[in-house]
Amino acid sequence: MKALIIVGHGSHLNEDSSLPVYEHAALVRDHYTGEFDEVVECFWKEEPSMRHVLDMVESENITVVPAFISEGYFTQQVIPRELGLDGPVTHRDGRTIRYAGPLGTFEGMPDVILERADDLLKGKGTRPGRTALVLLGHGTDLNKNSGGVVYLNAERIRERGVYDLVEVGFLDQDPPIAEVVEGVEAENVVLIPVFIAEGWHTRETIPEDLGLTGEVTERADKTIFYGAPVGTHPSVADLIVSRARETEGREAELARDVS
């Protein structure tokens, strides 16, 4: 039997924190029937706990995908510790447990970001002139990976030439979101939060700091379009499956190299 475990952060204060994980797990069950015998959700700050999730599955072939944007404390320390993982592949009690990387670093993430932006702009008029895509990250000066993944996706999108400009802004590191939005030289500015779930920052902090009035905010010099977090987009379910497949393929490739 084969299982997919999707790990989320969760929150005792924000009930929407775990919602995307449940939604993506449901989509995987519906759209990938037969690929996984079990699809299970678990969390750091909510039940079911990641510490007990391996007791909840019967499969001997398990892939763990963290529903996180970047590498950091949780993906590198907390999840491996709580699940008792030895590295990318753990063999224990007759089971093989593969541990995937976070979603934000995966090559398919730019596609999801662009889908989120397309959905936001659909049916809405834009001004004549240039259109900029601005990726909004949390960022932290304590972990370079947090901001690095936002820059990584911005560069990948920039290479495609879809938007006239692709910029990045952060809550807790430079450049600040407000400064980037004010300074971007475009008549249309599309803001996409590179977050997994809705929360205080996406619903309160960012809109208040930027003076946004909803999905569309008209200013004298530009129109600002504000999207939902990329992690809530339905296509993330496909991204999770692709990440799991890539992890399985990497293990098979390593096994061939060893033999």
Contents of the next structure:
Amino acid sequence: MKALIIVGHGSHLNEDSSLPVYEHAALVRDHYTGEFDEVVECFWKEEPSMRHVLDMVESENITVVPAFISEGYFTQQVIPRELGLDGPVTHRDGRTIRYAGPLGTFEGMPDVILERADDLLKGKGTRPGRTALVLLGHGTDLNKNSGGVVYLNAERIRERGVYDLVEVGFLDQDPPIAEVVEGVEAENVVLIPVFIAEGWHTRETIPEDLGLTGEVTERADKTIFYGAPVGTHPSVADLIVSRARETEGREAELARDVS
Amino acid sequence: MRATSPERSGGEAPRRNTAAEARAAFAAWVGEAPEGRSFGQVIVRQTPEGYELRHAANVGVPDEELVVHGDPREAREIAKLTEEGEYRPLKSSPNLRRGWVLRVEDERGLYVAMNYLYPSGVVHWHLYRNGELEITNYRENAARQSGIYKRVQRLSDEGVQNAARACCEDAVCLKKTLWDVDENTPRLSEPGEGEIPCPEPCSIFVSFARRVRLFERENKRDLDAIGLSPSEKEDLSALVDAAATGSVEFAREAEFEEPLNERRMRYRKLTLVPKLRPDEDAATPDEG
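For comparison with the form predicted on its own, please write out the form predicted in complex with the partner chain.
The complete assembly is shown below, putting the previous chain first.
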């Protein structure tokens, strides 16, 4: 039997944090019937905990996909520790547990960001002139990977030439998002949070700091379109499955490396 | 170290599927009791069509007065919010809402539903019944914490004891607490009467322990002339302010940084009330 375990951060305070994990799990069950016998959610701050999720799962062939944006503290330290993983592939108690990388660094991520931007602009008028895509990351001075993943996606999208400009701004590191949005030389600014879930930042601090009035904010010099976090987009379910499939070749690779 | 239970001894022997065993054992246990079994706040009963789950307070209530569910995954929505619409971060809190009945076709549906109502409850129940549940004591759990939770390693034994009384007893969590402070220091709080074992401090407990550790630190250096700490005074003021308005509105269940949090108040009852009323024996949080 085959299981997919999706790991989310979860929250002690609100239901927003785990919601995308549940929604993506439901989509995987519906859209990928037969690929996994079990699709199970687990969390750092909610139940079932990472610590106990493997007890609940019946399958012997398990892939763990973290619903996290960047490689860092959670994906490298907390998740492997709590699940008792040895590395990309763990053999234990007659089970094989494959551990996938985070979603943000995956090559399919730019497609989801572009879909999110398209969905946002659908049916809305833009001003004549340039359109900039601005990716908003949380960022932290403590870990350069946190911001790096946002730059990585910006670069990948820039290469496609879909937007006149692709810029990056952060909440907790430079450049600050407010300055980026003010300074960007475009008549239309499409602002997409590279976050996994809705929460305090996406609902309150960001709109407040940038003076946004909703999905569309008209300023004298530009129109700002503010999208939902990329992690809540339904296509993330496909990304999770792709991430899981990608881990399957690993054992063969590891075997080759050894021989 | 986690104890090694038989299913973890692995090797070349065929894998023992504990989760599948637990699913079957739970269904059989339910099937043996025509009146149904109580698990947390839920009554589970076998019916000719499958299994029926409802809140224990809704036994005998006709369908017309309940919301009837037929998909085991709808159990997640049932378990998400309290009757007052508050988010439930801890599914074993005694605040599962009433007013619903969930009917599932088979054992697998039952397992799915139970794992949303009481995540990993069935498998832990099964392992505990067989004497195979691995227990992780507080100190082992604390030793692996990192980041903002690393400080829980410094929580005193007394702090762990009071945190467990405030955070884990049946008034606030229906799991049966099985872990101790460490292998030589038994936990003194009431373990609880329920069917669902708690083999290890949960994330809510670790977060609460972190808050208690912060209280401990301030106790040493910040006491005023009558021995009160800044956070104790903050809590007393908040309580007086709130009560003076005629209704005390509590903070969210796991909002431990807020004065009017129930578990935080339970901790104050254990540690602050004896200071204020030194002549009386400390009452347990459940009294009064």
